[in-house]
Every structure is written in structure tokens, then in C-alpha cells.
Amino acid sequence: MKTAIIIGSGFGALSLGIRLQADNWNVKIFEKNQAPGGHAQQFKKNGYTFDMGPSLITAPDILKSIFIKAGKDLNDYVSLVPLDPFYRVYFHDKSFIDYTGDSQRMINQMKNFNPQDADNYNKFIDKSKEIYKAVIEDGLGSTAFNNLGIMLKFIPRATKLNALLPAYSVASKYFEDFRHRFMFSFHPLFIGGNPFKVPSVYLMISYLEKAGGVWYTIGGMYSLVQAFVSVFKELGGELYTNSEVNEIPVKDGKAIGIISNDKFYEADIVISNADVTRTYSILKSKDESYRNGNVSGKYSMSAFLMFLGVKKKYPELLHHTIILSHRYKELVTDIFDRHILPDDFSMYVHVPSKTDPSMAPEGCDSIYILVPVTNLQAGVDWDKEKTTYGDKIINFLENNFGLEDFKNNIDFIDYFTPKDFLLQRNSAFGTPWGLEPVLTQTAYFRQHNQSKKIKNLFFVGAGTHPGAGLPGVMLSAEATEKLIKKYH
């Protein structure tokens, strides 16, 4: 058998250990945590559970398709709820949306707004279900984008379908309403991406999501970081925490294994899913070019993360909810253009305890309020700013969003900054998404799969082809899988 290494643990990481286990590798996982999960780690104080990363799931077959690979049943390792909505919208005039798969249900509430809109519904949905069927159904996703060829060939096809022009610009093709404009552009920044530069191929989420639902894994979703590495084991895979990799030595053109806590781990292959800039620094050759890579470029954005227990129920908070600033297109530009700290923001707010009772105490709520903020570039001091910052969100829900004695009720708060992204995670520059998806910085033009200097070093999960989000990392371990079985 031969020896691959892999560096972190995230789902990208997981999700191509199982894969190469099933394929008959000798796979060895390093995490620089104490426990495996990358950015999907869980967070745990006084009776309340928190994800700290990814908080639902989309396109379950994607999911299932790599426990299949492992001869196992996804069924058998986890719960899964439908979420229905998937999110409440709420807009800065107090009206909302409760965003659905249900055709009829959107096309009603979207008649309240403009029924002009409400009639282009189902012609955007068609539009977003061809750029799904290019991506998903006919592999585009799961091909690794390394030489220029595939990306000609796609090309043709990508401006066809409009896939190439800025999301938010197809979007409001289809819709006046300022609501409808943001409900159906505003997905790109799931994944990191800026709705007015990302190219629209990311629109397909709104098909996606449609025909797969959006899901809750009961236990939260570590309980699938615990379902991955449960099959990865039964498989033979190896798993070493607390075991940041330092150094990957390479020699005559390869790379020849990793170091960790001062010991030398000889392997055929070694596979990133560690940040790449991040991979790039602890290469060790005699040729300084190879530390170089390709990570020059726009980096995406950060998120402020809050972690509340709140000894009290608000009903106006579902399971997901988005809460939006008065400013869309400005309040990007802040963060993605402008690197600063506007006053204004606007959030995502996940409680799971809405569906699932065991993540808080009784009658009481964990709540995770994640708010896009610009990276580590602006040079905010978030040892000093965190309180702050985090006090202004609280007395905007209370007093502006209108959360009776919100900040009463508040159990405990911990919060998680760019800082931390950087320190906890070796995320350049705080950011968890890597280098920001435009259109210069996707398929081709991102990191590629595998390296082009060094043969067998590959990379997996959101820093490489097809980008961020829990289907994207997946997506890249089947592209990932497909390179190192053409490598040898």
C-alpha cells in the first residue's frame, strides 16, 4: 500500500482520506487542533453546543456519494432533518421573506413586493438549473481545472449560460424588488465571494438548494465531522491531533513526507488541506521557488463570530436567520474594497436549538451570529475591538431588531475574531475562505488541484477548485482523487 499524508482535518480532508482508504492508500491525517474538524469545530459551555463553522447541509447525494465510496450508509452514522424555511430574511424596513424550496409558497410572498418578480421566479430558477446541471450533474465541480484546455472547453458553454457575468448582475435581469435582487444574489457569500464581482455559476446554489434541500444534522453538525472520521478509522485511516504539520520537505522535485511535533513521516503523497499560503511557507527545498506557489491575489473577506447562551426564546429567530443592513452593494464594498469596519453590518443567525433541544438547556437557546467583516489587511485590533463590536450587535438586536430584554437574557458570550482564524486555523490573513472566488481566481485561475512544480503534493477544500462551502470541499476531494489516480 502506499502512504499518502494529509494536513488538516477539515470536510475537504476527510472527505478524500475515506475516498483513497476505499481506493486502497495508507492514509495518515495531521490536525494542529486537538480535534479533527478544521473549521467545522464545535464549541461547548454551560449545558450549550455551538458549531463554530459550517452550520447546514445542501446537496445530501454529494454527501451520500462519499459514504457509498466507503461501502457505508450515511443513515447509519447520522440524523438528518429538512429545514423548512431554509432562512427568514429579514430587510431593514422589518418585512421579511421565509425562504423556501416551495415554488408556490416564494412566487406568494414574492407577490407582495412585485408581482412582476413573482412571475420571473420560476425563469430564474430554470436559469440557475442549467448552470446546476453543468456544474453537479455533467462533473464540472468534481474535474480538476489544471491545464488551460478544460477551461477553454468550458468557456463556450459558461457564456451561454451567462455563468461568467457578476451574480448580482443576472440576478437583477430577473428581479426589480431590492428584496428579490438580494434573496437570489446573496449565496456567493456563503463561499466568500463579493454578489457584484463573483461570476454567476455560483447562482446555481438557488437550484441546488431547491432540489436537495437544505438539511440539519441532529447533534449539530460535528456530529458529521464524527461520522466522517468514524468511516475514515473503520477504513484504516490514521488520524494524529494535536500534530501541526511544521514542514514538508522536498527533495529531487518531490515531496517526500511531512514533519510534526519534531518527527519525520515519510509519504508517497502528500495532499493540503491546509490554507495554501499557508502550505507554500513550510515547504522545504534547495530551490526557494517552490516556496513561491501561486497565492499572490485578493483574499476574501473574515466573519466576526458570537457565541450566545440565551436563557430565553425569541420567536422572531428560526432555525436560520439573516438580518440585513439598510446598505447592500456599500456595506460589501466596505468589507471586500475598502478594508474597514463600517457601523453598520448585517448578520446570519443560526439557533439549533430551534430543531434540535439537545444544543441548549431547557427553554433556553444557543445562538451563533456570524458578521462579514473585512480580513486582517485593515489592521483592526480585534483583541481591543471584540467587545466592542460585539456590544453593538447586541443593543442593535435589542433595541433596533426588537429582541425584548435581549441582552438580560444572555446566558454567556464568546466570541470568535479574524485573529483567531489566523491563529487557530493558519488562515492568511483571518480569512477561512482563502482567496476570493472571481472570476480570475476560479477553476483555472485558483490553485490548482496539484501542484505544478511539485508532482506529487496536491491540494483539497475551499483554497482550491471548486472553492468553499460543504459541497465545493467535497466536490474538490472527488477532483483531488481523480488527479492522484492519473498521477499513478
Ligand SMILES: Cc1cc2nc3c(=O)[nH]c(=O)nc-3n(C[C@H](O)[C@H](O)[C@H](O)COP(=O)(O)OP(=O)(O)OC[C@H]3O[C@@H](n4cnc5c(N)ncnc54)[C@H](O)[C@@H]3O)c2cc1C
The other form holds:
Amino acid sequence: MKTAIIIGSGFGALSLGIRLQADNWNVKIFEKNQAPGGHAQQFKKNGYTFDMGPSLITAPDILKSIFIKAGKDLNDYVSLVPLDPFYRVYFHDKSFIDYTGDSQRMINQMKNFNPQDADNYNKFIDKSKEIYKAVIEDGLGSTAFNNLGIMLKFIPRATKLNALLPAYSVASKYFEDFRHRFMFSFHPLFIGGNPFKVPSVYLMISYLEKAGGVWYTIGGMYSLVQAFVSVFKELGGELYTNSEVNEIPVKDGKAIGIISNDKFYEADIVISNADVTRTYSILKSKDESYRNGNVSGKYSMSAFLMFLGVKKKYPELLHHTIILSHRYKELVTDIFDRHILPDDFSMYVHVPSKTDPSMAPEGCDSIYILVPVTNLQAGVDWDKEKTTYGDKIINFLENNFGLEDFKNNIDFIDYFTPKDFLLQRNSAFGTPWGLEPVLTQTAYFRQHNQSKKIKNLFFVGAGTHPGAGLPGVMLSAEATEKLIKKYH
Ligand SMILES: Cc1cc2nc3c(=O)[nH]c(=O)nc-3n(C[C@H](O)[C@H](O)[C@H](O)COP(=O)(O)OP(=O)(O)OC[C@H]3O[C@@H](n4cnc5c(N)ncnc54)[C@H](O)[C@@H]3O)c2cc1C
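Right, and the form predicted together with this ligand of this protein, after the form predicted on its own?
Next comes the full complex, this chain leading.
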């Protein structure tokens, strides 16, 4: 049996670990932190449970395919619950849309804001479906773009689908009302993309959600991490936690293993699920050119997270709620390009206890707030800023948004800032999404799933093709597995 070492234990790593174990590799995963799961950590306090990263499950078929590969059934490991609506989006004037996969309910709501837009809903969804077909059904998402030929083959089809134009401009061709322009262009933000810049290939997420639904797992996202870890171990995989990889020794052009906790572990292939910049910095070889990876690009946004135990239930908040500032393009530009922390913000609020009472004490809610913010290139001192910034958000929710007596009902608040992404997860510039998925950093132009110079060094996860998000990193595992098979 050949040995594969994976650095990091995010969903990309766990998916590939399962795939390779099923292919008869001996897989060892090394994770720097105490618990596996990467950004999908969970913590408990005073009877409240919080997922700290991903919270929306989409594309359940991609999830299931990993379990099928292992000869297992996902339903034996987790209880998946469909959510309807997927989320509620509040606009700055307090009008809202309950975003759902039910076309008629979407059309009925949209008619209130702009009847012509409502008429165009189905046309937009058809467009999103065509892109989805190319990326998911025809396998572009799970095919490594490591040679220009694959990219050149895709370009005529992508051009025909308008998939290379910016997402917002394509959505604007179908919709007039600012609410609809937001609703049908914001999905790239889920994967760290600026809707005004990323190619509209990411608009396929609208159809991906519609076709597969939005789901929750009882016990929270971490129950999914536990399911992946269980399957990985049942197949014979080994997981080493508290085991940061500090070196990847390279000899005669090959990665010969890794060094962790001062010990050398030999491997036939090494796969990095860690941040790409970090991976290149730990490559050790006399040939310094090996360290010169594709790490000088433009980095994505970061996130400011708050976890609140709240002793009251607020009907205004659904399981997933998005609350928007009056500014869209300008706010996104502040975050991605101007690198400033403006006075206004938009936020995503996750209240899993709305669906799953086990997540909070009776009569209470566990509330997770995610505010997209600029990454550490802005030089914000988050240790100093976090409580002031957090207070601003709480004040907004009570005084402007209207959560009655919110402050007095908060049991406790914990924070997680861009600095924590850097220190705890090794995310360059504190961005969990890696390089921004603009056209020049997408597909062939993103970090390839296999190193160009060190042929037995592979990549999996958000930093490589096709990109961030659970479906993205699980597809990256499939793409990398194909390359490993070819190499081997
Ligand atoms: C706040 C937030 C909310 C999100 N919401 C959603 C959502 O709702 N739905 C969705 O689909 N996606 C969401 N995402 C995106 C999704 O969570 C990520 O894209 C995905 O989890 C990344 O997986 P990955 O495989 O790239 O690994 P990561 O999760 O990036 O894990 C990499 C791991 O490598 C470890 N590591 C780094 N360096 C080393 C080293 N030298 N040695 C050992 N270990 C190392 C890190 O500690 C980490 O555990 C969200 C992300 C964040 C941050």
C-alpha cells in the first residue's frame, strides 16, 4: 500500500482522505488544531452550541457521492433536514424576500416589487441551470484545470453562456429592482467572490440551491465533520491532531514526506489542504524556486464573527437571515478593494435553534452573526476594535432593525476576527476563502490541484480548483483524486 499524507483536515481533506482510502491508499491526515474540520469548528458554552464556519448545506448529491465511494450511506451518519425558505433577506427599508426553491412563491413575492422582474424569474433560472449543467453535470467542477487545453475548450461554451461576464451585470440584464439584483447576484459572496467582479459562472449557485435544496444537519454542521471523520477512520485512515506540519522536505524534485512535532513521516505523495501561501512557505529544498508558487494574487475578504447566547426568541430571525445595508456596490468595494472598515455593514445571522432545539437551552437561541469585512491587508487592530465593532452591530440590531430589548437578553458574546483566521487556521491575510475567485484567479489561473514542479505534491480545498464552499472543496477532492490516479 502506498502512503498519502494530507496536511490539514478541512472538508476537502476529509473528502479526499475517504476517496483515497477507498482506492486502497494508506492515508494520514495531520491537523494543527485540536479538532478536525478546518473552518467547520464548533464550540459549546452554557448550554448553547455554535458552528463557527459553514452553516448552509447545499448540493447534497455531492456529499452523498463521497459516502457512496466509501460504500456507505450518508443517512446512517447524519439527519439531514430541508429548510424552507432557504433564508430570509431583509433590505435596508425592512422589506424582505423569503428566498425559496419554489418558483411560484418566488414569483409571487417578486411581483410586489416589480412585475416585469417576476416575469423574468424563470428565464434567469434557465440561464443559471445551463451554467450549472456545464459545471456540475458535465464535470467541469470536478476536472482539474491544470492544462491550458481544458480551459481553452471551455471558453467558447462559457462565452456563449455569458459565464465570463461579471455576475452582477448578468443579473441586471434580467432584473430592475435593487432587491432582485441583489438576490440573484449575491451568491458569489458565499465563496469569497465580489459579485461585481467574479465571472457569472458562479450564478449557477442559484440553480444548485434550487435543484438540491438548502439543508441542515441535526446537531449542527459539526455532525457532518464527525460523519466524515468516522467514515475515514472506518476505512483505516489515520488522523493526527495537534500536529502542525512545519516542513515538506523535497529531495530530487519530490516531496518525500512531512515533518510535524519534530518527527519525519515518509510518504509517496503529499497533499496540502492548508492555505496555499502557507504550503509554499514550508516547502524545504535547496532549490528555492520550488517555493515560488502562485501566491502573489489578490486575496478575498474576511469575516467578523460573533456568537451570542440569547435568552429570548425573536420571530424576526429565521434559521438563516440576511440583513442588508443600504449600500451594495460601495460596501463591497470598501471590503474587497478599498480595504477599510466602514460605518455600515451587512450581515448573515444563523439561528440553528429555530430548527434544532438541542442547540440552545429551552426558550433561548444560539445566534451566530457573520459580517463580511476587509482582510488583514487593511491593518485593522482587531484586538482593540472587536468589542467596539461588536457593540455597533448589537446597537444596530436593537435600535434600527428592531430586536426588542436585545442587549439585555444577551447571556454572553464571543468573537472570532480575521486575526483568529490567521492565527488559528493559518489563513493568509486572515481570509478563509483564499485568493478571490476573479476570472484571472479561476480554473486554469487558480493554484493547480497538482504542483507544476513537484509532481507528487497535490492540493485540495478552497485555495485550488474549483474553489471555496463545501460543494467546491468536495469537487476539488474528486479533481485531485483523478490527478493522483493518473500520476500513480
Ligand atoms: C465563516 C464561514 C462561513 C462559511 N459558510 C459556508 C456555508 O454556509 N456553506 C458552505 O458551503 N461554505 C461555507 N464556507 C466556506 C467553507 O467553509 C470552506 O470553503 C471550506 O470549509 C474550506 O474547506 P477546506 O477543505 O479548504 O479546508 P479548511 O476548512 O480551510 O481547513 C484547512 C485546515 O488546514 C489546517 N492547517 C493549516 N496549516 C496547517 C499545517 N501547516 N499543518 C497542519 N494543519 C494545517 C487548518 O488548521 C485547517 O483545519 C464558510 C466559511 C467560513 C469561514
